[in-house]
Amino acid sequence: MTQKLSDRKRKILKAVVDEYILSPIPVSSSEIKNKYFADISSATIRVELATLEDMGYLIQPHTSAGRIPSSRAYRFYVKNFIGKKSLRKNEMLIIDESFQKKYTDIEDIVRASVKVISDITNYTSVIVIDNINDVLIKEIKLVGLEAHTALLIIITDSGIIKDHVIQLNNIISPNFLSDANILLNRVFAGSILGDLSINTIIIENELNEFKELLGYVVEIIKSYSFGNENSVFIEGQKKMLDYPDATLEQAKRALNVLENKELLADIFSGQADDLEFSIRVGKHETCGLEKCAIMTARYRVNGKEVGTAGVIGPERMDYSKVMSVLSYVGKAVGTFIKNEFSDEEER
């Protein structure tokens, strides 16, 4: 049975950590004394601090050495101290600017943010697009540019998934534009984004010309059909290697996780429907990752969950600005997807 921390112990467990996540430096019980508790003596943390160690939430890495955190403690603090804090304003500019920009591919919109993720944290970040096969064709929409240019444009229950230029044989013209629209959503429209089979039978009995416009269709749409390998994007993956307080050889082992998409897929979908946040601490919980950490995040567009965002870091993170920027970019990400969406819907 795990015993109960006292309040005066769990304040001082919580100073530790604070500290240690500052600065990686053994926490010596005179420094906690003059930050956090003037009116207690020194000689009272020091009791306090060598008990807590007995308790195995926290490590002295030598005898006169100051003391750190233990995964236990980490995983206690995530559990009863941390929420989410305000980011800086040059933060948030730098997250909403990466949404500014005209994307027209989830996997860029997924790239931009998975790269802002890890430029704010400065750690390892992870997105994983676990339920694109599940998503539903709602329409699709042919523009013509040129001659034999044309936009294609696919809206999905989520958003736009591509705006996709393409070449035709065909002269695309008003009547090849009209036509084509109806067919195309005759054929698509209402579809999962994974199931094709149905619609392959209409496609191969439709008239010659629209066969190479239904074809490029169908290899559009199935190139977004992917499984684990290609749904995992990844950024910051040598971060792991400034990490103060890892060794080269955890290090190495992490990097050998990084680069199994499958293991990282089950790893970053492995988290409670009840949770909005995920925090998972020592190589237990991590899949063998010493001394590193995971904090996930569910992303939803519209009510639906399409994927889950996530940071691998040190034990010693900041986990309330970790947690405030996987909340900020889900947002952001959000609302990019409507706002393209209804955009779309009106043209």
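For clarity, a rigid core is taken as the largest C-alpha set superposing within 1.5 Å between two forms. Since we're looking at a predicted model, the values are computed, not measured. Numbering follows the first chain given and starts at 1. Compared with the form predicted together with the DNA:
Core-superposed comparison between these two forms: the C-alpha position of Q237 differs by less than 2 Å.
After superposing the rigid core, the Cα of N122 is displaced by less than 2 Å between these two forms. Once both forms are fitted on their rigid core, the CA atom of L142 lies 2 Å or more apart between these two forms.
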The other form holds:
2 protein chains.
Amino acid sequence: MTQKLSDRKRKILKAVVDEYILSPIPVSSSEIKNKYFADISSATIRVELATLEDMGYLIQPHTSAGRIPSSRAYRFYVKNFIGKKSLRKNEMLIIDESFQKKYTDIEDIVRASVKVISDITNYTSVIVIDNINDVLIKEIKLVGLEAHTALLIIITDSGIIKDHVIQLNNIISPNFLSDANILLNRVFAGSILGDLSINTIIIENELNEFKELLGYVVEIIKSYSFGNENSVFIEGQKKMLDYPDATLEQAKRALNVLENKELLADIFSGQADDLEFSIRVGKHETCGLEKCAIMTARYRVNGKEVGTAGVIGPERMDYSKVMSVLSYVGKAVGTFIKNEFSDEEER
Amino acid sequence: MTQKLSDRKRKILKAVVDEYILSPIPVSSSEIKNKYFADISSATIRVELATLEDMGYLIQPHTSAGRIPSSRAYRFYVKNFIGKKSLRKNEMLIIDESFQKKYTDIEDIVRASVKVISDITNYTSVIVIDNINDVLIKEIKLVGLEAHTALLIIITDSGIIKDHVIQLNNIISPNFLSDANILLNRVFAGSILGDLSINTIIIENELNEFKELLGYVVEIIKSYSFGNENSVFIEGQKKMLDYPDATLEQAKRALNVLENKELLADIFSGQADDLEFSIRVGKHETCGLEKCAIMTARYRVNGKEVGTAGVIGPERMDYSKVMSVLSYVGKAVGTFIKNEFSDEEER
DNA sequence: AACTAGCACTCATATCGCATGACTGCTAAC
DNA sequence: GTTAGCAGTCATGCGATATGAGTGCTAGTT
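And the form predicted together with the DNA, for comparison with the form predicted alone?
Entire complex below, previous chain first.
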């Protein structure tokens, strides 16, 4: 069914997409002739365009208009023509600088990443942290703060540190603390966040004194292993409004999607499992992002994949640039983490 | 200059504003007659309207249109006619429920507040936490996590607990920790976040071993005492697009303002110092929120004022409802905190 | 002096027709 | 296979016209 495209057809298709990305007005045959094919006539190009339209790559908004690429054309384009292009020096500088600070928390790093990606690409950027089911709990600490208040600190193998203030009915005495710390580590240390059913059973057998505490801890750990909305980071929502073809209605719908973090998590996670990048153009009918392209890459911290970073933009987005930015930020985060969390020498 | 309004003028002005808030189309004399003044003729009302227009309270978009309220009219309206109105049962329920969970952190409480305010009012909601210059540091704890990683916990008098992961070059030994804890509390405990100049000097005199640590701590505390962007919480940005008169351009400008957290902090803080509520209509020329009204109330946690909560909406917003919501949420947060952080009996 | 009926006037909005011009598709010749 | 040339299509813009909502004003009434 899908025939191979001739070389000239490929060139013409690329020309249409390039032009349309440059400025989103339907591309005419003469425009293509002038800028790309001085040697053949516009009539010939028209014939080719007509075939490309028949094949589903191009769309004519109306009879006397030029052609615009279909989602299919973008997919072809993405598959065949794009690759990283090097960023401008000052762009690289900005990225580097945004990781210059001493970050203390993985959340801060993610926030910085999502922000810089959006800033440089000028598209809405999203990072979804995976359900961290396969993360190992290295250690748990309980620190007393006030009579009934304590801080629970969870340290995982990938350097992710999370803490929660909790309120207990018991008076939190030094004895209680030291017992609790021993107990917590006996129960949870070395286990994987994923399977809590076992732990839940264990609780039943423990002393009454610690039941409340253990209940909280299980609840907290659970909230990490299920996709909770804290694990979706967005930046630059309003850039969705900048697509020149956006009407207010569409914009509202798109922003609605962005507020639905569960949906976003669905869209972003489970992508690009083996590939470095995943690009989807169109085909988001289900979720209200009809005319969008989504480009994602795995997001690694400390060498470990922790989530998916990506960009939502118009189909006519600057794919190469986005790809480069995602790649460069990924590298910056990688080396940054290395310096922070481990003791290897600087490169 | 500003003459007292006759009773009938006040009634008519209120009618115009009420009608316009109900649905934003210019209000005609006959409409007012039908709904509010069965006993006088539309011609008479027209005369009154003309005077009100001369006085600057009303605007005629064009000759053959009805009148719409000016910012001045809204201000008059707000000053004279509004008060809390009781919320619907299910609205109160939603608010109560959103504070049902065991919150652990002041940030969580604020996030829940700003979200529920936006949800119920259907306007963009903002909470700005004050520069907490006058907060007392009750205690500081340093907990070792890994060889070079520690968690710094700051406990303040109002139950606000903040923590930060920090990386040190020193190996964090038990000895180092206990010395550091004593040192930190000697230097910082009991002092007010506001004046750090003294502390900065103190550092100079300390042992080399702790210089790095103390430097971080000062830096962290500083980041709280200056208005940092973490202290601005926003929810429901996209609701700005729902004002029926909003064009895409205006919407973009407004959303731009929302992304500028420093500006937002400026707009919101320093308001309503003694008043329970502050309402500003129009007069935001400087900041790109020309046609907006902003209503704010002091935001209290644990009885202590910690910031300002408010709503940004169209001039024709439902002032009474917003006022009620702010008030009700304030009460909910108050009682919630009471139960959580102190030991007084339930009411 | 306040009110009101009635009429003339204004002006935003909608609709229609028409001219324009940017492109295309097609045909016939190369 | 390519191309010149021409007829056909259709979005866009503009002006003219009709409509009607709503006012301001005047003159007469209470």
